[in-house]
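Below sits a lone chain in structure tokens, taken as the form predicted alone.
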Amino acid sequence: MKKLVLYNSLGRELQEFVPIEENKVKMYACGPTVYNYAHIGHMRCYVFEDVLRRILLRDGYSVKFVMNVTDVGHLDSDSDTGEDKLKKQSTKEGKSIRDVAMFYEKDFFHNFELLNILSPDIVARASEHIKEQIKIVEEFIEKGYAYKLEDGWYFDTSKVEGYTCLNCVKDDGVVQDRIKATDKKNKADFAVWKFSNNGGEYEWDTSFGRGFPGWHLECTAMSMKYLGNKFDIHMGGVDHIPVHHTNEIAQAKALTGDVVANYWLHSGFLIIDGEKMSKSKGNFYRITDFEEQGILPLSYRYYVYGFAYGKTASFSIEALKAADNALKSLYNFETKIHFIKDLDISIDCDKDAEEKLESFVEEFDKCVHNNLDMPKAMEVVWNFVKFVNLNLLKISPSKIIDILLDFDKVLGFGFSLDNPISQEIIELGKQRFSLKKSQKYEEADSIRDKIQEKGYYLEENKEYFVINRYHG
């Protein structure tokens, strides 16, 4: 396997990655809670996530991929104080919480599909493995981990040692101080079962009493279900180091005395006007609100890429505009490829050009395996597109063809290994072209505004046409 380096939030460095099992990979990701939309801003951090499986897959590794669902227990507050956002949500739509859940759930996975990211193996939703919960609070309770309060019972997070491994932060630090209350043993002691007695939809009787599990419990839960007391890879935001991920690993502890993943990566935030996008600011974008502009779904993913995945990236309309015609010409130049290759024109091929061309994968290769580099991987890819333009009838179109979708395995833009360009636009370009060389122009022109009308724009020379799907 060739080698891969990450940096894990973990020991807080960049790491080489040794799966725990030869040629297999574990992985897990917090999923959305699904009481609203889900924004650009969390699609930024499914798309690194999924750029990491791609090439996980490319390099020839098996991977099973879970990702949670959160549908009950995550409360408005990181403190456990406030309403469950589900239950909140669903008593504003007048809706029971499954609807709402399996309404934004749905929401959710489209966004998927615009973004091209595959679908995890697994989705595990926190209300479908309530066993597995209250069979960890049991062991908890029974191993000491775990306090009774008034309002539920808490996880004593003294017991654990080296608690804030992940967050490497002091007694006063950060993760401390998000907790008010002054009746827990500790100010970072959270809940793992919250009591209610309301009656209401997604509550749970046990022994330990009714109530529901906390937020950080399910990830526990459900990671452990299906990928073992030990895995590979963990993933999330930034926002999750200080609160959630730090709670996982803190029952992962109390049950098997061991971190529960080797490797801990997060994607930065996204801001707007100097803020971090959120679905309680309300000043956020969603993918479908592009579409009306013009702008392609896929755009937004080649916008990521021009951002180291950790670090805070900055939103703004005119930069995915930019973005947008930048794939476009893209889309253009495989287009481009495939109408040379279908056309059989005659290729005068040069061994050095198409030697060279080995040299992009290589360096391509070299970016993505460092740390995920996909603005230098893009950059590659360019210097890619320019050579060739500049070597068009030297270099063998399939070959060309077979690298733009080795380089899509990591970029998931769609480029296909058939021309994408449907077959009666194809015999309308060739019918003008020929029209055209029997300098019959005026019904050469008749059927380049037939074309035209369909959508599609002409690119001639005295060689070669080819019809692109976008302007440019």
Ligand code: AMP
Given for the second form:
Amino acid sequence: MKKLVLYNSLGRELQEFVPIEENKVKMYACGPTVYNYAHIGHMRCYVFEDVLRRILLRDGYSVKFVMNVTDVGHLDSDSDTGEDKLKKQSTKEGKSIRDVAMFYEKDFFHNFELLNILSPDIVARASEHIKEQIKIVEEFIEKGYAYKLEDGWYFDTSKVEGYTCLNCVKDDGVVQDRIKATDKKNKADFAVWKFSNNGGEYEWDTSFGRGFPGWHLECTAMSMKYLGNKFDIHMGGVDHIPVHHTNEIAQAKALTGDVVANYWLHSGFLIIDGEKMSKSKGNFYRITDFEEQGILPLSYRYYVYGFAYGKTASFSIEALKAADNALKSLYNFETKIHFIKDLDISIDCDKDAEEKLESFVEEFDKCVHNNLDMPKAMEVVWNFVKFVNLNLLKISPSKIIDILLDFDKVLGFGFSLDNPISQEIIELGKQRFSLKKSQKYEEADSIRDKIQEKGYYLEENKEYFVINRYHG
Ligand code: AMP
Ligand code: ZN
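The form predicted alone done, now the form predicted together with the named molecule:
Shown next: the complete complex, the earlier chain at its head.
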């Protein structure tokens, strides 16, 4: 396998990736809380996770990818106070919690389709893993890791050695004063079970009281159920470092004595006007918001590649439009190569030029394996395009397409093996080309108009023609 270097938040350093089992990778991503529409901030995180998964697949690993969906237990303070985000939304919309969850979950996965993000192998809903979560709380109580307060059962963080191993704070059991409850033994202690007895939806009876699970518990229960006590990679946004992932590590340590995953990877925030884009602040865009401006959903994927994944990225429509133009140029380039291939234009193969192509693949490889350096990887893609354009009729188009498809295993732009322009339009182009050759210009121009009416653009020279979908 190729050497892959990743920035591990656990240890805060670049480390070579070594899987637990040879040729296999088990990875877990914290999924959405489905109480509102998915926005492009979330999608930055899921595109990053998708790129990592694609790199591993391209390298030949068999990958098992599990993602949770939070439909219960995430309170609106993001800690242990306030109302359940889904319950609150269900009251607002006058719908059942399940209907609210299903509606926004569907919207979330629609974003995956629009962005060509590979579906997880397993999607695990918190509300469908209550039995597993109850069992863990029972074990915490039995082993003395959980204690009871008026509003629920709390996890005693002082019982876990190295509680703050993921966080930068010294190991003094105080991460931050995120909960007001004065009765807690340690400020960082968090709820694993909250009491609730409204006779409503999403409450469960247990031997330790009726209620619902704490937010962090679901990821421990579901990651360990599907990936085992120890797996390779755990991912999420940077906001998960100090609380959610810290608490997941503590819970699993209480169960097994070990850190549950070897590599903890975090993607940076997408900010807008200096603030984190978030559902609760309402300062967000959805992918579908750009449709009217003719911006392709996949251009957001391109946009994300402009930033190192762990760093904060600032969003602007202008930059997204620039990404959209660049992606459309790439599609036009892809189409051009298909035309050169399909029209059987004579190629005067130059060995040196063909050999040089390999160096672009090597460079691309180096970049993506260097902690997913996508800004540099995209530079390589453009250098490749420039080089091909300069040597267009000296390189076998099939070779160029093979390389584009290989890059696309990581990029996910949807390049294709066959010409993306429909056969009907290609035939029109062929007719015009031969009419022009026979100097029947009037007829040739009427066909050109037909092609343009259908929204395509012709690019012609003496040797060949190309029909593009996009202005470029
Ligand atoms: P949530 O649905 O709020 O639990 O978030 C789902 C995932 O999206 C988490 O991993 C968050 O860290 C991530 N996320 C939320 N907002 C942003 C943002 N503005 N930029 C980047 N990632 C985000
Ligand atoms: Zn999680």
